[in-house]
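Here's a solo chain for you in structure tokens, the form predicted alone.
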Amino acid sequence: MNTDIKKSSKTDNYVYHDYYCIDELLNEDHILARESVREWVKQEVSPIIEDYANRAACPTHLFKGLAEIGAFGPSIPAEYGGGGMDEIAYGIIMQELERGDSGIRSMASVQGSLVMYPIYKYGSEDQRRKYLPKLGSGEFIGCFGLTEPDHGSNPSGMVTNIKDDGDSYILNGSKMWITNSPVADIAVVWAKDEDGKIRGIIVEKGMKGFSAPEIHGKWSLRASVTGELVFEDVRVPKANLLPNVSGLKGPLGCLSKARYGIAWGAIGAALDCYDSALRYSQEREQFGKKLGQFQLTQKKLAEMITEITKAQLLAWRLGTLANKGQATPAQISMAKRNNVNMAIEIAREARQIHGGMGITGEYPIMRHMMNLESVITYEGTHDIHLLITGMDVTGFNAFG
């Protein structure tokens, strides 16, 4: 993979938009985290991201920087290599990263929510001490193996399995659409044991029979590296089994953590599109007037900031519930579904305000739009989240 760093001469002029003064609801740690991550994105991500997205190459050198700014496991206790911050800080960091690019946020949220979190939540103390500090520092890169080629929205149908073999398990099967997998040092893999129960197990790079081929040809998340996980009679020590969870609640608990981060992250992509469209409308002239002077342009911008503000309030309230341990999976689903859909709609409207320039790499709009087409599907599709809310309010299960 070509990792030559080609920096753009463009200046990242992004400014934050807080129409309802939500900053007054945040504490100093939240603001400091946001400012430091935003500055890092402006310096390290914005100048290179269009080039990497064009080449469908992942800027893997940013993993170390993500670790340095505390983007890996912000709400994991500091003694295990996390940030020791609250859930709102975690969300704010994801928002700033996705403002830069959804793929960069994916790199961080997979590492923190889908790898560090299950090891912290479901792992043994030895596993925590062995893996979490190295994951938090970026020395190790992790990935999360749940989705299979034939089982996406129905993870209970997985066929990947482990069989007891003395002091080890023999792992067979495959996983698909796995962020970070080609560059990962470890994978948290979910598989069925001989009793049909879903268990989590840590698989390390280099184990015989384990491979992680890259998936090519993506039109979305082009700056994120995605691959498969293939297990052919992989011998995994029993010490690598996550001891403190059994069943689908294990991976679903991880997905709730990740979905929470996405609910915040998508706001960042929407804000970047809105900020670009607002600035363009104040500079571009047609028919002897600035675009922003036309009623239809003002309608688009007014609706954009309204929807962003609603999403910000939804995310903030969800964060306060999460801090108290009261955020339900259904509440998280609602926020993820609403906020990602909001971001896609804003990207489309922003593209129209930019006119033909909106399809070029001179502006971030099309890159965000393409990325969000993945974000609206992964960690639970748009329609699946609708059914989760439907089941929660009616009491009836419409799945299957």
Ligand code: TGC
Contents of the next structure:
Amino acid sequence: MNTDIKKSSKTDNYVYHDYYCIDELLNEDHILARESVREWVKQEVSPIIEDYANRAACPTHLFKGLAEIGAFGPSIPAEYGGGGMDEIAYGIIMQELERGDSGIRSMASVQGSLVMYPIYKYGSEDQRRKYLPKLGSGEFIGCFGLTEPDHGSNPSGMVTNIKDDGDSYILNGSKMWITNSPVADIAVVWAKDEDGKIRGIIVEKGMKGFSAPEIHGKWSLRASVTGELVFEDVRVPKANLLPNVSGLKGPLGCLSKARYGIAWGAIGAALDCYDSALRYSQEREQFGKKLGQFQLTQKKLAEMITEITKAQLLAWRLGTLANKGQATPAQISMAKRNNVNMAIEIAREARQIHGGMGITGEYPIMRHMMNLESVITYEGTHDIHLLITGMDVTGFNAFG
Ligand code: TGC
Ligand code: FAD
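Starting from the form predicted alone, produce the coordinates for the form predicted together with ligand TGC.
Next comes the full complex, and the chain you just saw is listed first.
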């Protein structure tokens, strides 16, 4: 990957906004985690992110730093390579990362919630010991293969499959839109066995018949690398099958974990847009007045902070439920859907407040706005999450 790092001379002036004093609901560990990740983002992400996004290059050198700040699996036990913290700390870390860039949060979400978590939750003790420390330290990069070219919202229709062949399985099929796949050392892949049951299997880079070509031409998440996974008669040892889960609930359980993190993460992107718009409105003058003195600008900013505050409260409450193991998949869907949509709306309004400057890389707005177009689609689209809520409240399944 590209190591020619061009640093910006701009200062990251971001200030956190906590209109409803939600900090009072946090403990010392949460605040400490937040401060250290925020500082890391200011030092390591903000100066380079615009350049990487412009070049559509992934700052893979940040994997190690993400590991050092505890961004991989913050709520997975420390003995298995995680951070041993609670779910609120995990959420706060995702918020601070996405304040920098959704692609950086993606790097952490995939590694922690979609690769380490399934190995921790569904793996054998041998698999845990073999992979988790390396993933937790950033020595290994992982990816998660669920989506296929013809099966996105409906993963149960997947055609990727494994066939029994002595002490191995033979894996065939392909996966699409896979974050980190071109740079990954291992992939947690979901495939159907000969009984049509969905199973998880760990595929390692270098296995014969396995390739992971990059997908080019994205206008969103440009600093995150996305690719395919292609399996042509790949022989995978049986020891790589995740033994403790079968069925769609396996991958969906991982998605619950990652969607929860996104519900927090999106607030970070929204806060960055709001913060930039507020500062701009206090500095920029038109018609002899600051933009912030116009009622129309005040309406925009007042609505932004109202929506951010509602999203913060939703995420915090979801976190307290998650800490008790009581956050339901449908509650997580509601928070993911609401908070990502809120962030996109705020990015659009913040763009307006910045006028022409809002379309440039001088400000983070367009980058966040374009990123959020992926975030509103991956991990379940906006409408799929609406239908999950609809099913939960009515008892009727509207899929299919
Ligand atoms: P359905 O019959 O509803 O459920 C099958 C089984 O799964 C259980 N379940 C869950 N378990 C844990 N967590 C959840 N969130 C769960 N949702 C459902 C369910 O109880 C059932 O269990 P059992 O024991 O009865 O078998 O399944 P369905 O086929 O009707 O599908 C439901 C639907 C459409 C909601 C689901 O397929 C879905 O969520 N589709 C969206 C697909 C999606 O989100 N893909 C994401 C791919 S990964 C990704 O985007 C990573 S981006 C990463 C990054 O860069 O940050
Ligand atoms: P489709 O499922 O084809 O949906 C198209 C449209 O139809 C959407 O608006 C959808 O809401 C709507 N629709 C579908 N079904 C219904 C219905 N029943 N009722 C009403 N409307 C419906 N996947 C992975 O497995 N791993 C990854 O790491 C990963 N990373 C990603 C990174 C990026 C940048 C992107 C863009 C995607 C990534 N994905 C990943 C895939 C992502 O999860 C899928 O794109 C997403 O689940 C939607 O699938 P699809 O793109 O095939 O859209």
